[in-house]
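The chain that follows stands alone, in the form predicted on its own, written as structure tokens.
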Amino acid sequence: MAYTRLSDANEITERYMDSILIEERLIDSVKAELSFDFLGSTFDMPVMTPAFSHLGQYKGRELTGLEEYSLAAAKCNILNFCGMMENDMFKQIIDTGAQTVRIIKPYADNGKIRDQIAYAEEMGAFGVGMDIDHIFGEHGYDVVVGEKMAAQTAEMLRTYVEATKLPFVIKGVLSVSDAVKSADIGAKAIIVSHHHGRLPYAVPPMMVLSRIREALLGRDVGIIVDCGIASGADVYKAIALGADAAAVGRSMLPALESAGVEGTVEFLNRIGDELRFIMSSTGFASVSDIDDTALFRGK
């Protein structure tokens, strides 16, 4: 885009996340348990992979980066996400054995959306969803790798939700308004995200989490947060502020590029280990116990 400060939303997000401090509570605390239930399945930790697209082969390795991080997700028993791709690539992701949610772009070609939803269900995907924060681009509607995007009304999204038996996830929610609309049309989960700062001066996802959680109380909608998640502390803060889980993003890439599956497994486990340490050190024995009472917002 022509805008000259594309990093501002990411810098604001990082500063906000780092301003949140954690109170220690050690007496009567026990070693924490990371496993948690999400959309009817149990995972080993509330850490998820990002919905990446277009990752090729690193360092001449046989598999693409998409397949490598999916294999890592399977090894760690965490929920996996993937982004824009054709059906043949999606089959390769499913073949890794990872429980995967396919996030589909808001294509102008409505038939392509429906075909990819149907294919995901046929292949045994865990879920399917749409990346609504790629609707708009620099000159109006976005164009991604030559594919034109289009506006998506609530009623259009509802037809996608009703077109599949899979849980439907809406990615790119950054307001109470969109969160409530997502629940109203039957989405089973949302990803609170500004997509690595696509919107200039976007509000940090963690800043709106509490409001979104309050607005969705009793609606049975899972809440995931991403943008800037790079540590167990980040995941802890996200859950304390209202998320059920957090997805890493670009923080995963160095480990993925340098060491493939095993490097990514090590990275993900390191985040889980830090999350367990912080939970144990703040008196929360399970993920479902975590609340915001041990958080201090800095000035």
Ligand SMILES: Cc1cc2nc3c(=O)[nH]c(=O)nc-3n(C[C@H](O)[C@H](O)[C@H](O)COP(=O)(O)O)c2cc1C
Second form
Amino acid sequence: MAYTRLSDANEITERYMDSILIEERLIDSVKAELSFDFLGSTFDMPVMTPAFSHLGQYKGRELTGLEEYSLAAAKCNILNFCGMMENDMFKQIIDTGAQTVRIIKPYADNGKIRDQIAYAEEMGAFGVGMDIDHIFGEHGYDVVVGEKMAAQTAEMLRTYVEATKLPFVIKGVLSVSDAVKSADIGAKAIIVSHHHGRLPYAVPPMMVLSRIREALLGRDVGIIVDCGIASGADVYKAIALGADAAAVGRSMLPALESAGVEGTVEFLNRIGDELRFIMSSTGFASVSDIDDTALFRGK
Ligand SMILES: Cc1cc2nc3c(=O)[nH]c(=O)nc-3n(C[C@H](O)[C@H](O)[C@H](O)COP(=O)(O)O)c2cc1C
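Given the form predicted on its own, corresponding form predicted in complex with the ligand:
Okay, now the whole complex, with that chain kicking things off.
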């Protein structure tokens, strides 16, 4: 897309995240614990993989990038995500042993959505969901890798939620309005995201997060944030501002491409280690304790 530099939501998001600063509270602090509960399961850290698609085999290795990062997620015992793909690829991801949420595209072909939901359930997925931020393109409805997308009404989304016993995750929520609608139709979690800057001037997910958290108080809907998450500090800020967890994105790609499963495990653990260090240094012993009282807004 030919937007000017200033309208690039990725840059705006990075600048916003980097403007949030952290104070130290060392006296009486203890070493922090990263494990946390999400949608009824316990994971080793509140860091998740991105809902990626279309990653081939890097450097001629045997497995696709999608399988490699899923194996890394399984090794780290974190929640894994995957995006647009056919059922055979999804099976390969499930075969890695990772607890995986399948994010399905808002296909115009409603039957394909239902088929992918049913297959995910049959294969033992952890959850399913949809990335609603891929409904529109610049000429109307989006076409992704040759497949037409379509507008999704709340009632249509509700039928998908009701079509499965798996938790349903709505990805691409960037307003209180969509967050509340997601809760109303029975979504169990949302991913606050602008899908690496699809919308010019998109508000940084972390900027809208506190409002969303407040609007969803008492609604039992998990909140994940993505876009620009590249460090433990980013994850810490996301959780402090109201998320339950954060998902890395393109920041994972260099490690994945150069060093496969092991490189990705190392990358994810590095993020966890930095998160533990910052939690310990700001007086938060567990993930659920973290709040925004150690944050400062710089310029
Ligand atoms: C190669 C690639 C493929 C992606 N495929 C999907 C997808 O199929 N479904 C989806 O919801 N998001 C998809 N995304 C978006 C990511 O899930 C995520 O929202 C985004 O990358 C976050 O921004 P960041 O990369 O700046 O952290 C994809 C991103 C990339 C880079």
